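Just one chain follows, in the form predicted on its own, and it is written as C-alpha cells.
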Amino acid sequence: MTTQIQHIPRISVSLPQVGNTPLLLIRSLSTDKVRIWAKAEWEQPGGSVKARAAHAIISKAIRSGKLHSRNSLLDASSGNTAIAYATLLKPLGWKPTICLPSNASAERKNILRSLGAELILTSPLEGTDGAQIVAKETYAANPDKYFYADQYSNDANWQAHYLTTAEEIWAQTKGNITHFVAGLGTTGTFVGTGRRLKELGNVQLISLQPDHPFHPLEGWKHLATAHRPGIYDDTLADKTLVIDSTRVFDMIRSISIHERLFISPSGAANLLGALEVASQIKEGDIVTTLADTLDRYQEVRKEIFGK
C-alpha cells in the first residue's frame, strides 16, 4: 500500500486552526526509565482529537468543490467527529447532517443540536456500522443534497495525523519516542500517526481493541465483529493488545486523583494499553492520545464519582 500523500492545499474560506496540542507526562504511570506520555487532544476546536480529521476532510472537500454552501456535509459518527464538523462549519454558516447511533451520550446530542447539526438517529444495536449504512442510503437517495464525507474510508482522515499528530509527537519527544499506542475506531489516528512515525524512526506501533463487541468505549471498534474501515492498514501494527474494559473506570478514577485530569473512557483505555506496554520493556518513551474529556460522559462520571 502506498503512503505517498499530498499536502492539503489552502482553501478560500477560513476555518479554525487545529493541532499543536500539549504532550503530557503521565507521572503516576511512569518511572525514571519508562515514561508514558499523552497528547491532550481536547485542546482543539470541538474539544477532541477528531478536529484533525474533520479539518482535513472539510478543507479537501471545499477545495475540490464537493462541499459548498448549497449542499450539506453528511457522515456517520459516534459523536466526536460530528461535533468537530459542526464546530468547524459553524463560522461559515453551514450545518452538517449526522447519522448518529441513538444511544450516543446525551451530552453529545445536546452539543450537536446547539451547533445546528441535523441528526438522523440510527439503531443503538448496530452502532456506527449501522449509522454508516443509513448515511450511504441517505446519500444515494439524494446525492445533490449532500457531500458524503465517509470518514471511515476518506484518506484525508489518516493524512491529517500523518501530517500533524506524528510530526508534533516527534518534535515534542525530540525523536525519543519508542512506542506509539492507540485504540482503533475509524483507525485514522493509528494509521496516519503510525505511518509517519515509522518513517521518522524506529518506533513500535501497538494498536488496541476492546475485549468484546458490546464495550463501553465510544468511538472504538471491535474489529472482529465490526465493519473494517476502508482506511485501515492491518499490516501496520507491530502488536495488537486487547483492553479489559472492566478496568477502564478504575483508570479514570486513578488519573483524576494523581494527575488532576478527567479523561474519557477511550483515553483511559489508551493508558491501560500504554501501561501494558510499559510492563514489557526496560526503558523507553511511550506515547498515546487522550481523545476528549469526561465532560461528554456524564453518566460515566456519575457512576464513578457520584456527581
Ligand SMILES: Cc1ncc(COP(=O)(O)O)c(C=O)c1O
Given for the second form:
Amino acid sequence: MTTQIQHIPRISVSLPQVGNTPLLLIRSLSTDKVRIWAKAEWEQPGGSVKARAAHAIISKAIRSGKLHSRNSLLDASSGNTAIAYATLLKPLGWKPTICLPSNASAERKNILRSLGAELILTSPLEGTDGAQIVAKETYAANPDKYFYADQYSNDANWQAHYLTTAEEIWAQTKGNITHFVAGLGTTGTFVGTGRRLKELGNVQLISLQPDHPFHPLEGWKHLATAHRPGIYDDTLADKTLVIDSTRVFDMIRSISIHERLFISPSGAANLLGALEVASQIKEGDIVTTLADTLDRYQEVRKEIFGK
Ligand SMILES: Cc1ncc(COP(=O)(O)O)c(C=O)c1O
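The form predicted together with this ligand is what I need now, so please give it after the form predicted on its own.
Now the complete complex, all chains and molecules, led by this one.
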C-alpha cells in the first residue's frame, strides 16, 4: 500500500514594515534645559501608532497557524487598530472583521470599508468596552470562522512597543531620556515602552488619564470607570497625571501655529502631560508619542479651525 503524502503549501507572507518613526523636538514647548520630544507615530502603514501592535499580533498569529487564509481576524477597536489591521492584511487579500462603536467617525468607517473590512457596529453608549463584549460573543458563536486578536489582552501588543518603540527612543535620545509620558488606551504603548525603558536606564514613567469618563480623547480609556485591559500593569507608572480635557483644543491650535503639525486630541493631551512634567523638573529630556494626525478627526478640525 502506498501512502499518499499531502504536501501542504507553505504560505509565505510578507507584511509592510512598521516602526522607525521620527523623534521630533517640540521646540515651542522646550527650553535649553528641559526638552520635550514626540514620536511621529502617524508615519507608519495605516497612519497611526497601532501599526506596531497590529503587525506584532498578526505576525504572531500567522506564525502559530491561528490566522490563515480560511479564517478572519476579529477584534474590537475604536478605529486606529482596525485601520492598521486592514492595511497590513490587504496585500495578503485578507479582510478583518471589526466590532466598532457606531458613533466612530464617518471617515474611520469609510476608510475601513474601502480597505475591505467587515464592520459589526456596536452600541455608541458603551464605547470599546461594548465592542469587546460583542467581539467575544461573535467569536464564541463561530470559533472556526475567526481568529480573535483581542488587542486588550494580547501580549504581542505591549511586546511590540517593548521591542521597537522603546529601543528607538533610547537610540534617538542617545540614552538621555529622563521621562516617558503616555496616555492609556489598550495600554500597550505605555506598558511595553515603559517596561523596556526601565530596563535600559533610570527613566521615570508617567501615565496620563482623562479628567472624566465622557472625555473627548479618542483612543484613551478612563480606567476608573472602564473595563481594565488584561495587559495593563498598574505597578509600572511612577506617577499618574490627570489631563484637563478643556485645554486640548488650545494645544492642537498652538502646535499647528508653532510646529506646523496638525496633531490629534490624544497627541495634544500627551503634550499637556509632558508640559506638566516639564514644569516640575529643572532639566531633562521628556519623550511622548503622537498617535495619529488631525486628518482622522474632521469634526474636531472644523471646531478648531472652522473648516
Ligand atoms: C489616537 C490614539 N491615541 C492613543 C491610543 C492609546 O494607545 P494604546 O492602545 O497603546 O494604549 C490609541 C489606541 O488606539 C489611539 O488610537
